[in-house]
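One chain comes next, on its own, written out as structure tokens in the form predicted on its own.
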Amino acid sequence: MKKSSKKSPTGIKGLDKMLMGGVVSGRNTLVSGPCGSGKSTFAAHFLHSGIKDHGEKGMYVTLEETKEKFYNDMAEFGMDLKAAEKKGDFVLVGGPIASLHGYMEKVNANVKNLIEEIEEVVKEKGVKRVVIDSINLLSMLSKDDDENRKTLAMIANSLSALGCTSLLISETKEGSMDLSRYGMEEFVVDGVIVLYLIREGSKFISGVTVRKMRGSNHDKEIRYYQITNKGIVVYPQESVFTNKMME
């Protein structure tokens, strides 16, 4: 009988039943939906239940957000991250950039500086959990396509190296049912997480899907979701398309 697959909850119950049991741990998962669907909400959730529940510490490497910002944004949803970072179990990398111009030149426009750091913190603080927050500006230092895909691997390679169990944050269009970003980055990864904003009369409809999770069986419908001030709450059992909202 073949051996079922460690998971890593992220924390969110009802997509951690959407998932049977989590994220397949070690390895790389890509999140991915348009702006304001919460995606980094749904990050926090992962690295926070991580250090709270498993004992595994974690980083988040942002290119957009300030520490202070996301703490307390965090804090609103009762994750508080920077008390974690003062016990050591929490790192953040990185903070914005005021162009991409700016950032290449800080990295001389090679994307294996901002791995060798990584890779570095990993190994310094013991992580298990990382997110990285967004891979579209990564992307965006990559002369096409090809690099492109070849700057993904190197990361998701290396994380899972390192033994980590990752999420790769990817910002898609408005409006679209689009996996990523450039249409290449679920090819990289062993699984795929979609959230989605669906318009409905005057207002949006939160969905969430799992596409694809190499090594695991998962629920394959789109499910509701909220943003509540508890964080990102999952009702695995309403469907986006069959089943009333709820108001």
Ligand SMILES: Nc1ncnc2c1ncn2[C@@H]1O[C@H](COP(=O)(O)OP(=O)(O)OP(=O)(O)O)[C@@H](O)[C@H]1O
The other form holds:
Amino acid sequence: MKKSSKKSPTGIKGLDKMLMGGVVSGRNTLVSGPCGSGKSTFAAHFLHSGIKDHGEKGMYVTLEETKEKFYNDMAEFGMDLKAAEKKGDFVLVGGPIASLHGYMEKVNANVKNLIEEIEEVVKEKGVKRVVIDSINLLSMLSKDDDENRKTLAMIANSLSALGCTSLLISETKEGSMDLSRYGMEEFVVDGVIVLYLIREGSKFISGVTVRKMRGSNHDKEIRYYQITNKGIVVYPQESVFTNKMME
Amino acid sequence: MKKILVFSLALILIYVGVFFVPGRVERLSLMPDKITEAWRFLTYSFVHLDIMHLIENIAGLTLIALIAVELRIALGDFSSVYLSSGFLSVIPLWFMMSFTALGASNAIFGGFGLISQETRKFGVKVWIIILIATLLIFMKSFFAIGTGEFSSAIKQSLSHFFGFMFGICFFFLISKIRSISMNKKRSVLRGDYR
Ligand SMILES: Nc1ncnc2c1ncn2[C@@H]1O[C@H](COP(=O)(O)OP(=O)(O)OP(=O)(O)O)[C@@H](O)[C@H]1O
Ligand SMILES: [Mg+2]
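Structure of the form predicted together with the named molecule, given the form predicted on its own:
Shown next: the complete complex, the earlier chain at its head.
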């Protein structure tokens, strides 16, 4: 029998079941979803579980919030990443895109420099899991479409060349069924996980699905998930469809 | 075509052009008693004494340009080292020893200085290159010891040596500056944002 690819659990139990163990180790997975769907929380689960359960150092590259805000938000879900940072198991880099952009202009840096910086930190600290939150914002730092296209391929290549298991987070437009904003991100990655918010009357139902996972079988249904005070909980038995029927 | 070769070809055309300027040595070279004619500081390195001098320097420039291309040296490094050595490296010596300065050889030796540093990329020991170059530069003076040629030969050797060392130092300086700005560019994400 063919040996299947090694898996890295995401730390979200129901989702790991859907993924038959986790995302493929040493590869890039795109996590896409609309605003407020829980992408950053997903990222925190992945990194937190890497540190706690697998002894893998994590790196979170944010382009949207400040350190403190992220630490506080994730502490709400019982994930103490600040402590992990103190122990040297976790590193958070980046900040709000406007500040980053301002500083980049000042020192005349481009997106390639940022990628080199990420590589440097990964090597220096021995990081094994990386999250880029989000690649939409990262591409906003590119000067043009051409640089943008190269950036995505470059970051995906360099992270897997360094042996990291990575999540690239991508924000999709509200209500859209697209996997990504530019319609190309999904081609440079090895896996795609999509979070949906589906409107049902006066409320949103949240669903998650695995659109692809190269070299591995996986659940193909859209499953129901919730954000609770413990973070994201996926119900791998309940598809969004049956859930709707029940209501 | 390689940018460094285009740059060198342009310089060669200037050298040849200047060679045909009537009274070029009198009017354009750097002479101790004509120090008030400031333009000479800009022109002297383009003037050549005679046809042999011109041919030697064209050959020298071609040689370093080809080596620079082979070593994948950036045009910016090559041109800035070459031009600054050509303009500046002989000046201290010229003040100390007062002689008529002209020609591109200092620029060329500056170029050799740059090349000596860039061979590092290929694991060559730089001090060996510097030692050999220094020996070659002073060889002519060594053989001129005790002859009437010695005084002019040692001035020439020293001036070439200054060019060579200038090239090394100038390149050292620009790479230091570059690495400082590179470090800044590489610590964007690690900045402290609130
Ligand atoms: N304690 C909590 N209990 C339940 N749900 C919560 C709790 N805290 C936050 N949430 C939900 O989680 C959502 C935020 O999740 P998260 O920041 O991970 O989403 P996101 O997809 O990264 O959003 P954005 O597009 O803004 O980056 C909030 O919109 C809120 O609905
Ligand atoms: Mg987010």
